[in-house]
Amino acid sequence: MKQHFDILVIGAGPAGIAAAVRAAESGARVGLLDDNPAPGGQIWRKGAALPAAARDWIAKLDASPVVRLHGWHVFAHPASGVLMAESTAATDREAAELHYDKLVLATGARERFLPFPGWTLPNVMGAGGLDAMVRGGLPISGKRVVVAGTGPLLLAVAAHLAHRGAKVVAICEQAPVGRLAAFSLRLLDQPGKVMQGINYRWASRNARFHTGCWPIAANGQGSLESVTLQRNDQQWDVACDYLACGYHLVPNLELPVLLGCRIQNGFVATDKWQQTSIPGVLCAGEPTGIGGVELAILEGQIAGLAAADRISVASGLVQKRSRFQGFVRALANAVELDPQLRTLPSAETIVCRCEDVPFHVLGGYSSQRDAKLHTRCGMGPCQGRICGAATQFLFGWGADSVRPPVLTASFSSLAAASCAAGHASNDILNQNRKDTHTL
């Protein structure tokens, strides 16, 4: 399949939906691609009780002429203005060659996991991961759950699990109470977020809330039976059926890096119009800074309008965006990881789950590339998406360059990408010959 779009948007979360809808208002041919079967991304996941803003934007998308490609992921960038995508359907690994004039990246974020003894036990999973599984039908009623890690996601997950009947016995936030208090004061100019936090905590009010606290071990024979928690010099065990543990979010940068976008302080650098360092490539949402739904929607609108050359309309949203950007900085300060978390893994703790690489094997290497070459850490099916953020925190390794395929792809799709690259090279060669002949 080959298609051409005036504006192509990658990612159908809040930022991507907003970008596609606003871009399509100009009459441009707009495509929206996402690997999920329905729009909404991780935050507006199908099966959730969607807020009014989500219902409103999805309704706008449904009413728009946007061409929607659900169940597809991008795996290669064979030539300028071309992306290769593959269907995620198990029975149909079709490849698509997608040409674009402008590109908006809204690739979202994922949870950060930190390894500790027992984190590979069954029923130990990410906070967002458990939440997604429950929304997908996992029975949780009556199950004892410990929610741990850092960031606003903890309270949201605890509230949802409690609503589904789980017995949330503890919420463990690694940040100290002082930083959380300062962050709460920063939110006073955003009463909506304050009320949301209060409602989440009320929903999970039966759970003990610990600050400056984290799990140091998951215990059990065959599956999780209890978790050992630590706060200051105290350690204690809590019996539980599930441990939902996630240390905030890290942006999905693989595609922006593959395209050559400049990364600054761990995020995609953009100007006031969400334009990246690559002409014609814009970026919005969590890849530019973890800032929540409201900021993602504003950035998505600005990016979509700017891509459609509607700068005058976009300018009205730029000032409004700055109000939410302060939240990004405040949240980053609040959830900064305690250096003590680097001592969590034991020598035998598995760090790279795909390749079964233990912690003690990695200590002698100076970079992610060096460790990858000698131990295969980061070379498994997840391509370092889980262990990469962990090793960056544990060892201070910077992220290496990204090479295609950025996600797994079939041989036939890789062959199609190679053909697309070859055609692009021939087109450039023919154009050069034509220019030379004209001269």
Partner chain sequence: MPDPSISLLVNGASVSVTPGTTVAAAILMSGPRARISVTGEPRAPLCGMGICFECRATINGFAHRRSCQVLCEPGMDVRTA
The other form holds:
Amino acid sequence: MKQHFDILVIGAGPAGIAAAVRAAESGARVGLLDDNPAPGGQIWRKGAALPAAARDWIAKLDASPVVRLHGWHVFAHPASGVLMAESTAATDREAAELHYDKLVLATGARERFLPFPGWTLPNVMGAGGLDAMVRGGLPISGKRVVVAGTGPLLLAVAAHLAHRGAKVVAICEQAPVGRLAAFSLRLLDQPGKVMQGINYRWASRNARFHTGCWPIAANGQGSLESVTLQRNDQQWDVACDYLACGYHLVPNLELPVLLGCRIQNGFVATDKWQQTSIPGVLCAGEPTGIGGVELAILEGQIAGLAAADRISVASGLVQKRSRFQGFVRALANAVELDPQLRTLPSAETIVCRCEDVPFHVLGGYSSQRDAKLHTRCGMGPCQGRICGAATQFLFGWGADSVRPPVLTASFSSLAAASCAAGHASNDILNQNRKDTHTL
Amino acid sequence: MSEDWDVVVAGAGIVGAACANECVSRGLRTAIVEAGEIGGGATAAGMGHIVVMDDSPAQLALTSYSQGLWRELASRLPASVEYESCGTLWVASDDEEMKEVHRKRALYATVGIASEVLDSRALSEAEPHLSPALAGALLVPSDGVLYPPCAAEFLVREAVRLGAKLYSQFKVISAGNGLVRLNDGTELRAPRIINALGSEASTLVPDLPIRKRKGHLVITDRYPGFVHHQLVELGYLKSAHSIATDSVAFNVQPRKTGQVLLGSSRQFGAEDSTVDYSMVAAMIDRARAFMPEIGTLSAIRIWTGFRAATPDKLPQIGPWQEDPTLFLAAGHEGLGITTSLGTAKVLVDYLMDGETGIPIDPYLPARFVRSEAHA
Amino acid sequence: MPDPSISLLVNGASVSVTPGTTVAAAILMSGPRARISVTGEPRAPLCGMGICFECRATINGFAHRRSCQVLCEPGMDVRTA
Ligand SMILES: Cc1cc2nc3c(=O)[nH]c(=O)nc-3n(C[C@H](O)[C@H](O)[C@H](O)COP(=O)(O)OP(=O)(O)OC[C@H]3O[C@@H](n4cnc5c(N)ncnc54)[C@H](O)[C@@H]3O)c2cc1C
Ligand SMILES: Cc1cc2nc3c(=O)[nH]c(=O)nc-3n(C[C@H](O)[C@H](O)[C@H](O)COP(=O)(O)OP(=O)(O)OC[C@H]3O[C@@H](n4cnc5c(N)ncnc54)[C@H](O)[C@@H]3O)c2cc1C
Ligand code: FES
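The block above covers the form predicted on its own; next, return the form predicted in complex with its partner chain.
The next block holds the full complex; its first chain is the one shown before.
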């Protein structure tokens, strides 16, 4: 498949949907690509009743002429103005060559996971992870769930799981109560957010809510049976079927980095119009800073409008966006990780789950790359997406370099990337065949 | 700060690591200086195929000598080195290449390397995923595969255990006349300095005839049993040596992890490390011609590396004629993982008493000066 | 609950799911794990969103597919290690 778009949007979460919808208003040919089977990204997954804003934007998307590619993941950027994608959903691994004049990256964020004894047991998942699995059809009714980690996602997940009939037996937030209170006060500028928080608490009101508390072990034979929680000097076990544990979010930077976008303080650097350091490449949502849905929608709209050269319309939104700066900072402060979490892993705790690299072999290396080359940490198919955020916190290492494919792709798809780059691999082959024998 | 040593080795790629290890085991007080990660240069990019090659008699001598040294070392290598004596299959597409198979077998026998001729059917049995249209292959069972960065790390750790000192994350600023200067001002004095900086060797020794030759590799997720031997097309010899042009050859390796590593391309004049999709596609197309099903495998990473190429494709081992304290161990092109151990033995033999396990003459850096003078 | 209406095979056993169910969810409905790790541990989905690769399974003969990103289809053949 080969397609050309005036504006191509990668990621169909709130930012990407908003970008695509606003960009298409101008009559531009807009494409929206996402590796999930349906639009909505991580937060607007189908399942429980979606918030009004979500329904509204998805309806706008449905009514728009945006060309939608759900179930495709980008794996390469073989030449400027071209991305290669492969079908994630279908099992035939088709490759698509996507040409664009303007590109909007709305690749979102993923959860940060911190290794602790037992975190590799089945049924220990991310908070967003369990939520997504349930929205994807995993039965949860009657199951006992501990929700843990940090950040506003915990309450949202607990509320949704409770709504689906789960018994949320405990919610553990690593941040101390004082810091949470400060954050809640900040939220007063954001009445919508406070209401969200209150609703979440209500829906999961049977759960014990602990602050300054986190799981130090997941226990079970072959699958999860209980979780050991710790708060100050106290430790206790809680029997459960699932542990949903995520330590807030880290941005998905692989694609922006592959494209060469400048990264500043761990996020994609953008100007007022969401324009990155690479001309024609814009970025919106979590990769530019973790600020929640409302900010993502605003940034998405600005990026979509700016990509469609409708700066005057976008400028009204730019003003609105500035109001979120305080929120982004306050959120970052509220979810700052307790340094004690660095002591979670035991010597044998696996840090890299793809390659089963235990914590104790990682000491003594100077960087992610050094450790990777000598221990295989980060060498597996996730390419350090999970262990990289953990080792960054545990050892202060920066991220390893990004190499294609940004997500796994078949050899056939990789070969297809060459044509997209405007090369004929046959030139080289033919040269070769002059002095070798072909089959 | 100033320190005295018997020998200073600059560079802890596989070649520097092997040299340092050899120096210490002969009782020399040894320092090793590495600017980056141990084995983080070309050594982190190389396929790690331990292979006997016969492009020239000197190459055959050094590779067969080195392959034997790896086999001797094998039982002491830690699991992280992933050494596996999987053997090489030199794959022939037609009758003409089968003649080459027989020639190669006879030649390898002269240096004590046993090999076996497989016909088309035996080849299919040995490697079911290869195209049944192939004519046959030469199996060299004593060849192997390892994971180079951990091999370098092992050699350095052994050297340190035996008393060598590692200057990790120090850059050599200058080396010569018995003095090595590091970026922080440290001075290391030694009557012998070994330059093992790979393709960077000429940064310290101007006029060294070493050029970078870029290569691409692609690794897959785990597919245990998909391939069993390192598979190389016989055409490799021809394509790898057509110096002037970019080339690719069918070259597939089974990793001990069950991953499949696909090589390899050769390009001159490409100095940046970005992935060139036309090369990758050419490699994949070539591989699909030999192994149709390989197209469905999931690739997880592509990377590039630079071989340190010399005009005659042989490494530079021995004294640098303009400075009696300076010795070279560089320019190993696409075979430095294999030839690192042989290089170290030959060089340290030469340093100690002049008697070498195989003749050093074809590798002496002086050969280029000589040929220039005669040109 | 709507009636299950898609039927697929997970390790040879038939599983019925509602439309819109991911293969990862179907795998967990029929057993405790999705794969065996490189040191032999049982593993199951972690992230649910295509990042961690813990849910890799062989789907219709293609190995290492991220099952959390794939929706169940009638007659699908899913194999876990
Ligand atoms: C036999 C073998 C098997 C392998 N198997 C796997 C595998 O299964 N999975 C896997 O992921 N990898 C694997 N690797 C590859 C390995 O992880 C590296 O990709 C490989 O060493 C090549 O490095 P690179 O070019 O990607 O290095 P890069 O990390 O790109 O680095 C090249 C150099 O550039 C520097 N550099 C990189 N980024 C920057 C920056 N932003 N600013 C400044 N300097 C920078 C680095 O410090 C380094 O010196 C394998 C390697 C070998 C040899
Ligand atoms: C794509 C590819 C495939 C290959 N496949 C194979 C194969 O299958 N089999 C095989 O035998 N060989 C193979 N090779 C060749 C092999 O990788 C190299 O020949 C070998 O790694 C060279 O090792 P080295 O120690 O000389 O160089 P390097 O590994 O490059 O080591 C040089 C070291 O010096 C350090 N350094 C540089 N400058 C300074 C300074 N100023 N101060 C301090 N330190 C410094 C660098 O950081 C580096 O670590 C391959 C190479 C490539 C590129
Ligand atoms: S569960 Fe993480 S990739 Fe599917």
